[in-house]
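Taking the form predicted on its own, here's one chain by itself in C-alpha cells.
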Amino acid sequence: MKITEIRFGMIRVPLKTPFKTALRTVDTVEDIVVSVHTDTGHVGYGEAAATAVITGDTHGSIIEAIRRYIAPRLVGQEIADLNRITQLIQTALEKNTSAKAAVEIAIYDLWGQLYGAPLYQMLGGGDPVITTDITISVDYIDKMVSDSLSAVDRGFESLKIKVGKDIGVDIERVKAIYAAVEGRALLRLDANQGWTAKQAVFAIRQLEDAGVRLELVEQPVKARDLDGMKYVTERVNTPIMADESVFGPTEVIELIRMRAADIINIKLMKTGGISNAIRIADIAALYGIECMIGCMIETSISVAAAVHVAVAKANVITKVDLDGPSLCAFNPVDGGVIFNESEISVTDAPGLGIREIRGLELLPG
C-alpha cells in the first residue's frame, strides 16, 4: 500500500453553545481535513485544528506546511514503513504540530486498514469503551451552574470548569458549582494560563480551605513559566496538570526533572500526532506520572485518533478530556468512534473506521 496523493478539505461544524476560555471564544469548528490516498484505493483521514493562540497554526500555515514540506516526502512511501513515515513527517519542518498531526493521524488510519485491525489493537489493545469529561465554559456564575447541572443530568461524572478571567469571580464560580453538584461529579479546573503563580496558590488554597475538593487544576500559569508551575505544585494539595507547557517528549522530560507538575495533558495537536503522544505516555509511565488525553475544538475525525491512543495506553492515560464531538451541534462523520455523551466506544472497523465525512468542502491541492 503506497501513498499516491494528499488532498485537503475544510470542515465547518457549529457548536451547541459558544466555547469560552481565558484565551478565546469559539462558536464553530473550522478545521482542515487531510485525506491520504493510496494505490490500493484505501483512504486515511486526519484533521488539524487551527489554534493559533496555543500552537501557532492557522488554516493557511497548515495547508502550506503539508503541501510544500510534508506531502512531497510521503508520496511513494509504503504505509507498512510506519516509523520511517512518521520520522519523515516530524523532520519535514519545525513546529507546525497541527499540520503534522493531521497527516500522522491519516497515516495511522491507513496502517490499521493495511492490517485489517482497529488502530487501538495495533497500538497494544485495551478496553474499547472509555469515559470523558465535558467542558463548562467561563461565563456568568448562574449560567455555569446551570450548564454544570445539565451536564450531570446527562450522565457526565467529571466537569472541566474554565476559569482564569477574574480570580475573585473564579473562586465564587467554583464554589457555586461545587455546592450545586457535590457528590455527583468531580471538578477539574482549567485556567488556560490565566493566573500568575501567586494568584494560583491563593485561589487554590482559598478553595481547599472552603472544603472544595478538586480533582486537578490545569495550566494555572503561562506556558513557558515552568518555575511558576513548580511554585504552585509545591504549595497546594490539589494536583497540578501541565497542558500548554508540554508539547513533546523533551518538555515532558524537563517537567518531570523539575517536578513542576503532577499530571501531563497529551493533545495530538500539540504533539504533532500519535507517535509523540505514545512517546510521552511511555516516558510518563516510567516515572509513575499520570496523563490526561485532551483535544482542541475538533470534530470526531481527529478525536477518534486520540480515543484509540487512550484505549491502548489506559495504564498511564487515566483521565480523558475528549469532549469535542459532544460540544458539536452534529457529527459529520459516518463510521468511526461512537460518541454518546460521556461514553465513547470504539468499533472493530479497521484503522479509525471512518467511512465518509459529510459536508466536507474540498480545497485546492
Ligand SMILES: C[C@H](N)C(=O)N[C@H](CCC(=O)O)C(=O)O
Given for the second form:
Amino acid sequence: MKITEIRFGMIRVPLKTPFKTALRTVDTVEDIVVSVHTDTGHVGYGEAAATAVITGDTHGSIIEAIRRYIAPRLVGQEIADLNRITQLIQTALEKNTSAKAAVEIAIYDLWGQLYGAPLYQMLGGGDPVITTDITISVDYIDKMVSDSLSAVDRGFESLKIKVGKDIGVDIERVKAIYAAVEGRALLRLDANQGWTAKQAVFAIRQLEDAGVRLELVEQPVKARDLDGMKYVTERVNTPIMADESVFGPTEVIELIRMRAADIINIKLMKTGGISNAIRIADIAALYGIECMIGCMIETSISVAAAVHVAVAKANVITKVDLDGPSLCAFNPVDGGVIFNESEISVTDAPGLGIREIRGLELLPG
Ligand SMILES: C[C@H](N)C(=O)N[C@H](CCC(=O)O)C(=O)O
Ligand SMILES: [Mg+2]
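Counterpart to the form predicted on its own, namely the form predicted in complex with the ligand:
Okay, now the whole complex, with that chain kicking things off.
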C-alpha cells in the first residue's frame, strides 16, 4: 500500500454552546481535514485544529506545512514502513504540531487498514470503552452552575471547570459548582495559564481549606513558567497537571526531572500525532506519572485517534478529556468511534473505521 496523494478539506461544525476559556472563545469547529490516498484505493483521514493561541497553528500554516514540507516526502512511501513515515513527518519542519498530527493520524488509520485491524489493537489492545469528562466554560457563576447540573443530568461524572479569569470570582465559581454537584461529579479545574503562581497557590489553598475536593488543577500558570508550575505543585495538596507547558517527549522529560507537575495532559495536536503521544505515555509510565489524554476543539475525526491511543495506553492514561465531539452540534463522521455523551467506544472496524465525512469543503491541493 503506497501513498499516492494528500488532499485537503475544511470541516465546519457549530458548537452546541460557545466554548469559553481564559485564552479564547469559540463557537464553531473549523478544522483542516486531510485525506491520504494510496495505490490500493484505501484512504486514511486526519484532522488539524488551528489553535493559534496554544500551538501557534493557523489554517494557512497547517496547509502550507503539509503541502510544501510534509506531503512531498510521503508520496511513494509504503504504509507498512510506519516508523520511517512518522520520522519523515516529524523531521519535515520544526513545530507545526497540528499539521503533523493530522497527517500522522491519517497514516495510522491506513496502517490499521493495511492489516485489517482497529488501531487500538495495532497499538497493543485494551478495553474498548472509556469515559470522558465534559468542559464547563468559564462564565457567570449561575450559568456555570446550571451548565454543571445539566452535564450531570446527561450522565457526566467528571466536570472540567474552566477558570483563570478573575481569581476572586474563580474561587466563588468553584465553590458554587461544588456545592451544587457534590457527590454526583468529580471536579477538575483548568485555568489555561490565567493565574500567577502565587494566585494559584492562594486559590487552591482557599478551596482546599473550604473542603472543596478537586481531582486536579490544570495549567495554573503561563506555559513557559515551569518554575511557577513547580512552585504551585510543591505548595498544594491537589495534584497539578501540565497542559500548555508540555508538547513533546523532551519537554515531558524536563518537566518530570524538575518535578514541576504531578500529571501530564497529552494532546495529539501538541505532540504532532500518535508516535510522540505513545512516547510520552511510555516515558510517564517509566516514572510512575499519570497522564490525561485531551483534545482541542476537534470533531470525531481526530478525537477518534486519541480514543484509540487512550484505550491502548490505559495503564498510564488514567484520565480522559475527549469531549470535543460532545461539544459539537452534530457528528460529521459516518463510522468510526462511537461517542455517546460520557461513554466512548471503539469498534473493530480497521484503522479508525471512518467511512465518510459529511459536509467536507474540498480545498485546492
Ligand atoms: C476541549 C477540551 N476539553 C479542552 O478543554 N481543551 C482545552 C483547549 C481547547 C482549545 O482552546 O481549543 C484545554 O485543555 O486547555
Ligand atoms: Mg488545558
